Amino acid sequence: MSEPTLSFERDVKPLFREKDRASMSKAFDLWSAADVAAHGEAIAGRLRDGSMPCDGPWPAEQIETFTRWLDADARP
């Protein structure tokens, strides 16, 4: 059985906290599917190396959810 399709609104957006959004607001909006998709590879790299978010790395499961969404054409 295939995995359910990930959506930005349901699966990805909730991973970003208000303070994450505020800290990145000068560059792009972490609550915008289009902005996150456009910067997805850079975000994924920062999530993998633990430099984002700035107060501690995400658990591996959250990084995997983000990269799966990105790899699946980053649906809204």
Contents of the next structure:
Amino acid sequence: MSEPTLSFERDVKPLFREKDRASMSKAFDLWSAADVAAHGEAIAGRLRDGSMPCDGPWPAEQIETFTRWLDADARP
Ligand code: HEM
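Now show the form predicted in complex with protoporphyrin IX containing FE, given that the preceding structure was the form predicted on its own.
Okay, now the whole complex, with that chain kicking things off.
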């Protein structure tokens, strides 16, 4: 049985708060699947090393959802 397909709109976008989007808007748009995919490795790196978000790291489960979406095919 394969894992269910992850969707940006349904599964990933809701993980980014308005505050995250606003804080990072000069670098990329965290509510845009295309932008997040384009900066996916940098974003995944910061999530994994715990340096982003600036006010506290994500739980492992959220990081896993993000990297699974990115590694699959980063679909909208
Ligand atoms: C899940 C949410 C967030 C993600 C995925 C994220 C991701 C990133 C990434 C990938 C960079 C490096 C950008 C580059 O070098 O071009 C970065 C830098 C930065 N972020 Fe965020 N960010 C998030 C939330 C926030 C929040 C809430 C703040 C604080 C208000 C913040 C403040 C900054 C600052 C000040 C930098 C530049 C300094 C540095 O590189 O550490 N970010 N972020």
